[in-house]
Each structure stands twice: as structure tokens, then as C-alpha cells.
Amino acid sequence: MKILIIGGGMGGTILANNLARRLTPELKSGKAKITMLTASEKHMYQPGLLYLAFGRVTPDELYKDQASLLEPGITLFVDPAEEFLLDQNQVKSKSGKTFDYDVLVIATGSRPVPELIPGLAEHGQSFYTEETAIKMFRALQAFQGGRVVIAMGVPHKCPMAPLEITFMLHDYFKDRGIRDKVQLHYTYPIGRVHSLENVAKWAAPEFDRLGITVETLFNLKEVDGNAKLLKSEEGTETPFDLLISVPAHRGMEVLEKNKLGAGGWIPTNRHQLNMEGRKNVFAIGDTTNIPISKAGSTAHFEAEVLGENIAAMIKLGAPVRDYDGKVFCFIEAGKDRATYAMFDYLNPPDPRPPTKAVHWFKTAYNKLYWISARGLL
């Protein structure tokens, strides 16, 4: 069986390694083959971008060679997919190669699209790429006081990012001794401070305690950079001296070009993770249209389920597990305190009060990420 994995991020890497270990005899005998196509020879630890924006890590700490993270038996091509010929069970790459498959897994992730909001890319700071995180770091360093507005686009990657960036900004300005000169103003598109109700109930009092003002039902419409005004679809305006954004995301352009899903999101069965209408095409991580958090842990748990199921299809002839919607997210509540949210399709999150212990656990996980990417954690 030829297994073709498109994408070398968290989901694709964990899945490939999971399958390589489960299918060792089949790989040795030639009964199975695992091939990965990726766009870069480097693998980025994406959660580290948040720390890069505050100067707490350097760019080189975020990368490792993709090949070094893969188990023996996985064939890697740094040659991104260009054309999906699903009816022929083929994918064509950018270099012009054609790859046949029996099972296709698409794990291409998502991309920020601040350009969807006029003026946002030019006048806002964000941390979803190395370039913008460094730009934000420099803007924060130069900022001496004024009104800082945190603005959200939807949907976006990492559900806790809006809260984390706000708490971290509070501590950053406090450490610099200018918190009393900074007004932090948090906006959110719906009628509470977070989409998950229990998370919102936990975060709102924390914002009050820290003197962070909140404006809900604020959907970004445009940014007037000259007047330094943020305008909402609801007709309201809020001024800013520094604008920090969590921009809206879309699936990767190649999926939109191949018409695999509106907005680049692949229509995906929420339990079996197959593309709707396709029994041998699967999607995991940010790539899916499943209405759950686009987070590294989502990709991780989906990859484990799918790895077990693909191996079972080869060994037993049928999948053996359902994905239950499991997600686990750390929530940084400043520079040295954190909590977490754990939930699935049936059980909502219930965050506990932040502690230093959870923060250090998250810090340890940052160091263990590379072990996790190999599927060993």
C-alpha cells in the first residue's frame, strides 16, 4: 500500500512516524510505502513564534531539519504538492513529478490572511510568521506608552492566542515599568471574551483584575492607519496607538486552487477524518473544516487516531478507532503563570486558576516538542 502524506508540519510528521513504527515489517517487505511531500526542508515549532515576538527566543531556536525528525523508512521529498488528481489517485508536485497513492493524507496547515481586512497588514502587528513576529518585537521595544488594541479575525489558528498575547502584553509592559502608561483594550467578535464559554468565564475576571478593557461584538472591517482607528462591521470605531492582531486564517492556497474546499478547508468526517465523499483521502490538523480548535494538539491527537486506523486497514482490512474531538491547550496567563483547557466533542473545557507549575510544565513541553513531533510523547 502506498501512503502519501502532504505536509511536514505537526500533523503530517507525527502521522508519518506513527505509521513507520506500526508498519515496520510491511515497510521492510515492500507491502507498504510511506512518502511525504513538504514545502520546506526545515520544520518550525510554530508555538514559539509567540515567544519570538517578545524576544524570549531567537529564530534559530524554532527550527530543525525535517529529515532529522522522521523515522527510517519514510521517503521525504522537499517538493510541495501542486495538483490533486483524486479520481486517478495521483498528486503532481511543483517539480512536475507524479506520485501515485492508495491512501492520501492532506496535512498542509493554514495561513494568516491579514490582507482580507484593508489596512491590517500595513498598520497591525502579529506573530504568526517569523517575519511578523520579529517586526512585532521591534514595535514593542520602541513603544513608550499609549493605547494598545488587540483585534481578532476569524477563524484563526490557536484558539487561546488572543488571551495569551493579551496577558503577555500586560506582563511585558509591567516588566518595562510602563504598564501605568499603557491602556490595553481587547476586542472580540462575539458577545463574550472567548468562543469557549467556560474559557470566557475564566478570562473575563482576569482581564478586570489586570485593568484590561474589553469590547465584544467587534468584527474587524478596516484599519485607518492615518487616523489610527480600527473600524468594525457593527459600525463602531476604536482608536489605537499600537495595534496587535490575531489575523483570520485560511487553508493553504493549493487547496483553494484545486477546489478541495471553500476557503482551503477540506470537508472532513469528524470521526473517521476522511474527506467527505472519498474513502481513501484523509485530512488532519488545520486543514480540516471540522469546527474545533485549530491547534497543534488537535493535529497530534488526529494523527494518532489516523495512524492506528491506516495501519489497521493494512493489517485487518478496516479502521478500528474514531476521533473524539480531543484537544488540549495550554493558556499562558502572563510570563510565569499558565493554565490549560482540555475538551472534546462531548465535554467542554473547564480551566483552573493559573499557576507557576503549569507554566513550567508548558515551558518544559516547548523543549520536548521535537520528541513529540516524532510521535514519542
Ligand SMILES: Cc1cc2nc3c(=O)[nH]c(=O)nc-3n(C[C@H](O)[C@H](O)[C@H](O)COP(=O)(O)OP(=O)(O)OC[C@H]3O[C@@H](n4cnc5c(N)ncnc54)[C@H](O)[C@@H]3O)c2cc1C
Second form
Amino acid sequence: MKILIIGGGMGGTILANNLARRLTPELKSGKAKITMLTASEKHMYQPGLLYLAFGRVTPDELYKDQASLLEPGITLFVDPAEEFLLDQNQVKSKSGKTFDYDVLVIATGSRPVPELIPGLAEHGQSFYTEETAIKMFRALQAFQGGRVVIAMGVPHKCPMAPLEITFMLHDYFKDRGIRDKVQLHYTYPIGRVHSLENVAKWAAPEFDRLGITVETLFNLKEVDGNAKLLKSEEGTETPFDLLISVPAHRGMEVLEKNKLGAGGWIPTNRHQLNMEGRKNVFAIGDTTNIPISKAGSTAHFEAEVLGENIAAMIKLGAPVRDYDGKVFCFIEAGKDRATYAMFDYLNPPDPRPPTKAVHWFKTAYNKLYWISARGLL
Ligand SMILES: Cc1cc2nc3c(=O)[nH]c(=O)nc-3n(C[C@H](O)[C@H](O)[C@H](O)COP(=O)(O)OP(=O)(O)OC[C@H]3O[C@@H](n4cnc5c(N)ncnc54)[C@H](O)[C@@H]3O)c2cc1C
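Having gone through the form predicted alone, I am curious about the other one (the form predicted in complex with the ligand); can you provide its structure?
Now the complete complex, all chains and molecules, led by this one.
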């Protein structure tokens, strides 16, 4: 059986390693083959960008060679997929190679698209790429006081990023001794401070306690850089001196071009993770259209289920497990404290008061990630 994985990020890497371990005899005998196509020879630990924006890590700490993360037996090509010929069970790559498959897994992630909002890329700071996180670090250092507005688009990856960045900004200005010169103003597109109701219930009083003002039902429509004004779809306006944004995301353009899903989101069965209407094509991670958090943990748990199912399809002739919607997200809550949200399709999160212990666990996880990517944690 030829297994072709497109994307060597969190989901694709964990899946490939999981399968390589489950299928060791089949890989040795030639009964199974695992091939990965990816777009970069480097693998980035994306949650580290949050710390890069505050100068707490340097860019080189966020990367490892993709090849070094993969189990022996996985064939890696740094050669992005360009054409998906699903009726022929083939994918063509940028370099012109054709890859046949029996099972295809698409794990190409998502990308921020600030350009959807006029003025946002030019006048806003963000931390969703290495380049923008370094730019934001410099803008923060130069900032001496004024009104900082946090604004976001949907959907976006890392559901907790809007809260975390706000708590971290509070700490950052406090540490610099200028918190009293900074007004932190948090905006959110729906009628509460977070999409997950219990997370919103926990975060709203925290914001209140820290003197962070809140404006809900604010969907950013335009950034007027000259007037230093944000305009919303709802017709409201709010001024800013420094704009920190979590831009809206889309799936990869190549998926849209191949008509695999509007916006680059693949219509995906929420339990079996197959692409709707296709039995041998699967999607995991950010690129699915499943209405749950676009998070590394989602990609991780989906990869584990799919790894078990593909191995079972080879060994037993049928999949054995359903994905239950499990997500686990740490939430940095400022002052070196953190909490977490764990939930699935049936059980909502119930965040506890933040503690230093959870913060240190998250800090340790930032290092342990590389073991996790290899599927060992
Ligand atoms: C600032 C920030 C903070 C975050 N914090 C957290 C956190 O605390 N907790 C958490 O769980 N998640 C967090 N996330 C989200 C997490 O990083 C993503 O949800 C996760 O990486 C998604 O995994 P993925 O495999 O779907 O996509 P990715 O990890 O993005 O991987 C996509 C892969 O596809 C490859 N690719 C792209 N196009 C092609 C192509 N045409 N052909 C072949 N390969 C291609 C890319 O090179 C890449 O290797 C954060 C993200 C950011 C940016």
C-alpha cells in the first residue's frame, strides 16, 4: 500500500512517524511505503512565534531539519504538491514528478491572510510568521505609551492566541514600567471575549482585573493608517496607536486551485477524517473544515487516530477508531501563570484558575515539542 502524505508540519510529521512505527514489518517487506511531500526543508515550532514577538526566543530556536524528525523508512521530498488528480490516485509536484498513492493524506496547514483587510498588513503588527514576529518585537520596543488595540479575524489558528497575546502584552508593558501609560483594548468578533463560552467566562474577569478594556461584536473591516482608526463591519470605530492583530486564515491556495475546498478548507468527515465523497483521501490539522480549533493538539490527536486507522486498514481491512474532537490548549495568562482548556465534540472546556505549575509545564513543552513531533509524547 502506497501512503502519500502532503505536508510535513505538526500533523503530517506525527502521522508519518506513527505509521512508520506501526508498519515496521510492512515497510521492510515492501508491503507498505510511506512518502512525504513538503514545502520546506525546515520544520518550524509555530507556538514559539508568540515568544519571538517579545524577544524571549531567537528565530533559530524555532527550527529543526524536517529530515531529522522522521523515522527511518519514510521517503521525504522537499517538493510541494501542485496538482491533485484524485480520480487517478496521483499527485504531481512542483518539480514535475508524479506520485501514485493508495491512501492520500493532506496536511498542508493554513496561512494568515492580512491582505483581506485594507490597511492591516501595512499598519498592524502580528506574530504569525517569523518576519512579522520580529517586526512586532521592534515595534513593541519602540513603543513608549498610548492605546494598543488587539483585533482579530476568523478563522485563525491557535484559538488561545488572542487571549495569550493580550495577557503577555500586559506583562511586557508592566516589566518595562510603562503599563500606566498604555491602554490595552481587546476587541473580539462575537458577543463575548472568546468563542468557547467557558473560556470567555474565565477570561472576562481576568481582563477586568488587569484593567484591559473590551469591545465585543467588533469585526475588523478596514485599518485607516493615517487617521489611526479601526473600522468595523458593525459600523463602529476605535482609535489606535499600536495595532496588534491575529489575522484571518485560509487554507493553502494550491487546494483552492485544485478545487478541493472553498478557502482551501477540505470538506472532512469529523469522525473518520476522510475527505467527503472520497474513501482513500484524508485531511488532518488546520486544513480540514471541521468546526473545531485549528491547533497543534488537534492535528496531533487527529494524526494518532488516522495512524491507527490506516494501519488497521492494512492489517485488518477496516478502520478501528473515530476522532472524538479532542483538543488541548495551554493558555498563557500572564505573570508566569497559565491554565489550559481540554475539550471534545461532546464536552466543553472548563478552564481552572491559572497556576505557575501549568506555565512551567507549557515552557517545558516548548522544548519537548520535538519529541512530540516524532510521535513519542
Ligand atoms: C503564533 C502561533 C501560536 C500557536 N500556539 C499554539 C499552541 O499554543 N498550541 C497549539 O496546539 N497550537 C498552536 N498553534 C497552532 C499550530 O501551530 C497549528 O495549528 C499546527 O501547526 C497545524 O498543524 P498542520 O500540520 O495542520 O499544519 P502546519 O504545522 O502548518 O504544517 C503544514 C505543512 O504543510 C507544508 N505545505 C504547505 N503547502 C504545501 C504543498 N503545496 N505541498 C506540500 N507541503 C506543503 C508546509 O511546509 C508545512 O510543513 C500556534 C500557531 C501560531 C502561528
